[in-house]
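Presented as structure tokens, the chain that follows is alone, the form predicted on its own.
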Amino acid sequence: MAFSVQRPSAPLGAEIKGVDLAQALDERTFQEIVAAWREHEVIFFRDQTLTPDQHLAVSRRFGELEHHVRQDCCRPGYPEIFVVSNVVENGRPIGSRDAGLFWHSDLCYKEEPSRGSLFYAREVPLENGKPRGDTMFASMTAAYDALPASMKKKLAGRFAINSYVHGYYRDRNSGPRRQLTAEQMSKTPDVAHPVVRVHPDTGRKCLFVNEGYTTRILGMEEKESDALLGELFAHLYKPEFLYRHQWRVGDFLIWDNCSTQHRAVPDYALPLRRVMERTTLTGAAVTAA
């Protein structure tokens, strides 16, 4: 299957043209798409029409899928499909209404963080014909490469704590969230990861701290840790490391959770509806740089 890759004027992100994901991909085409994903860190396909089963089929070509800890936000009958939506039906949210308001990478708080995420746009909010609810992506490889040598040396061998509980209760804009159950909390204990990790496929060094879930750097006093994290966050999200995706219905976007972070732009509200569905690839233990 012939396709083309069009890259925007950003350090990451590329559009794949000429591919219908509802059709089975031959192995050569699939491997070329994987190579594009590794190179560009975020790739997307416009104008896709996928059933939930087709979404799963495409996702499974890339690897094993996670069952999200919040099954109340998953599509009924599809524990691998996590719904991100502001829609309420019969008095109940159909998905997570306020996910991703702070910079993060998916499942960074797990012992084996996610390898990647595959996001399908079913409904996109429009206001005066303009899409709302963009997603911002930041390249953690570009951000690391741009650090001064003194900072790279300072971070070498350091570990930081990532906490699901911290991020869960911070990441909201629609009032208090439902309390986590004891079982949910037992499945998501705090975990220490290297501040700088090695990408398992490309071998590139990536920064692996984020404002949503990272709480402290080990081996430092609280004030020193807070100051260093603040300095890193100010660096990570500079415009020169970013790509902003403006969604259309039918977009299928894949991002790398090792080498990127992302954040939602919450510039819409009901009656403007947004319905997105995400599958998440399992990962492996993080390798320190």
Second form
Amino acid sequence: MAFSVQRPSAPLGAEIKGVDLAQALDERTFQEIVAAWREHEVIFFRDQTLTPDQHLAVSRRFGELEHHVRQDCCRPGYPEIFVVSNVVENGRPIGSRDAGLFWHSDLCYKEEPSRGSLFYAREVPLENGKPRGDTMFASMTAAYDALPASMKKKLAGRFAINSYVHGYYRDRNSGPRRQLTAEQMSKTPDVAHPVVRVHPDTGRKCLFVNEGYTTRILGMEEKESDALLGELFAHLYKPEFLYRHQWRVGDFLIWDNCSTQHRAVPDYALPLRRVMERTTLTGAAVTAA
Ligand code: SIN
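Now that you have shown the form predicted on its own, what about the form predicted together with ligand SIN?
Whole complex next, starting from this chain.
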């Protein structure tokens, strides 16, 4: 299957044109798509019509899938499909209403963080014909490469704590969250990861701390760690490292959870509906740079 790759003027992100993901991909096309994903870190396909089973089938070509810790937010009958939505049906939210409102990478708080996520846009809020609820992406390879040599040296060999519980109770737009159950807490203990990680497939260095879940750099006083994290967060999300995706219904977008971070833009509310479905690849071993 011949396809073309179109790049926006951003350090990451590319549109793949000429692929129908509802059809089984031949191995060569699939490998070329994987190569484009590695190179551009975020890739997307417009105008896709996929059933939940087809979403799963495409996702499984990329690897094994997670069952999200919040099963209450998954599509009924599909424990691998995490729903991100502001819609409430029969008095019950159909998914997570405030997922990803801060910069993060998916499952960075696990021993083996997710390799990537595959996000399908079923309903996109439109206000006066303009899409709302964009997603921002930041390239962690571009951010690392742009660091001064003195900062690269300072970060080398450092580890930081990533905490699901910290992220879970952070800024919310739908009121306070339900307490996590003891079982959910036991599945998500805090974990230490290298501040700079080597990408498991490309070998590139990626900054692996984020605003949402990283709480502390180890081996430093709290004040010093807070100051360094603050300095890093001010760097990571500079406009020159970003791509902002404006969604259309039928978009299928794949992001890399090692070389990128993302954040949802909550600039819409009911009656404008947003329904997105995410599958999440299982993890890769973390290697320090
Ligand atoms: C997520 O972080 O998985 C959700 C991103 C979004 O809703 O745009």
